[in-house]
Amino acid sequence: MFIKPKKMIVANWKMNVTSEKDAERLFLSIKNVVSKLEYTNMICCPPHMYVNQVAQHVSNKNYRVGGQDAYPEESGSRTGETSVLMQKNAGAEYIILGHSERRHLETKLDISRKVTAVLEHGMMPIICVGEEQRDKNWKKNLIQQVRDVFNRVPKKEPENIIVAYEPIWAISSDKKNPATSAEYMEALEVIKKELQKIFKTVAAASKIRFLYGGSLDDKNIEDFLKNAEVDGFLVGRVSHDPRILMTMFRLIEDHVQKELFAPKEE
């Protein structure tokens, strides 16, 4: 039986570190705590140019390094691009793809090609999907996003795929409209049903890991931990705040421990 690994926090630093020294300092400020966690691991995703600097400090299975995006071709006349292979050689093991902040720059084919390249290089894609509005067509739009990516990628080794539900309407620095665990679960059901159709097996969808991302912090993470089937979280706004991250790690650890050691009902 396939057993999913620990809860995961993907820390997308975006452009919030501006030097190697800052990247190193931020990673080291949380490294020792993460290395001692029992039920949680962290994927740190710095800007491309700092991936190698951060990866040099990876010495524990509880934390790994990822890239924020990558170009599918290995080399060539692609000014300004960073290839999947470059990210891998720099120390990245995961790549965020289809993020809402990049989606307007990419075609549907671009994202599926990137997913395929990441898998072919033995890395793990973190595929972001999510509707712009929770309107009458939201399910249809979400299904189409899933089809656009997965209809064109290899259907083997689903355990190497991570899907992050990232509703665009819930992403906001003022946190006025975050999604709830109930809304996440509703979307998860839609995504899983479509993946079962695409992979032609129920087992495949059960092996894929599912994250939530969108105005998540230490204040609302407990709602998802207690009321949702979630394998982890993609965080951006708080990803470079060690204090908030530490609190989120503690809440995850406490929740998982309570679940594991809760008395079984007769």
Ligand code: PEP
Given for the second form:
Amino acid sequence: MFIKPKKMIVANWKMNVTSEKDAERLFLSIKNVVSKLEYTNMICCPPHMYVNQVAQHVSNKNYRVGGQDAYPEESGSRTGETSVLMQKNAGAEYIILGHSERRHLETKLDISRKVTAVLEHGMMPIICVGEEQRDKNWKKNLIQQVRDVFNRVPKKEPENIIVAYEPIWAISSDKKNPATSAEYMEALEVIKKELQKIFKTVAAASKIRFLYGGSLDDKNIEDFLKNAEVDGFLVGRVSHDPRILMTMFRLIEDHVQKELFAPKEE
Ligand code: PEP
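Show the same protein again, this time as the form predicted in complex with this ligand rather than the form predicted alone.
What follows is the entire complex, opening with the chain shown before.
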């Protein structure tokens, strides 16, 4: 049986860290706590130019490094781009792709080419999908996003694929309006059904891991832990707030421990 690994927190620093010194300070402020966690992994996604620096500090399996985007071709005349290979050589093992803050800069084809390149390099794509609004077409739009990415990518290694459901209306860059666990579960059902069709079997699709992202913090994480089927979370605003992250780690650890040791119903 395929056993899903620990819960994960993907910390997308976005462009909020602006010097090597800040990157180092932030990383070191949480590193020791993360290295002692039993049931949680942290994937730290700094701006490209600090990936290598953060990766050099990684000495614990709970802590991994990811990129915030990457160009699919390995090298060439592509001014300003950073390739998947460059990120890998710098120490990244994960790449966030299709983030809503980047979708206006790239086509659907670009996103699936990036996902394919990440998988081909033995890395893990964290693919963001999510509707703009909960209007009458939201399910249709979400299904289309899933098809646009997954119809074109290799179906060989679903266990290396991570899907982050990030409804655009919930992401905190404009305002703080998190989804509820019930809204997440509704979307998860839609996404999973589509992935089962694309990957042809329920077993293959069930190896994909699912994250929630959108204004998540220490106040609403428990709703998801208690009421949702979720493998982890993608955070932006709180990704560079060690105090809030620590509380979230503690809540995850307590929750998983309780779940593991709860008496099983016959
Ligand atoms: C994001 O931008 O992916 C995100 C989840 O941001 P926030 O946590 O700030 O809503």
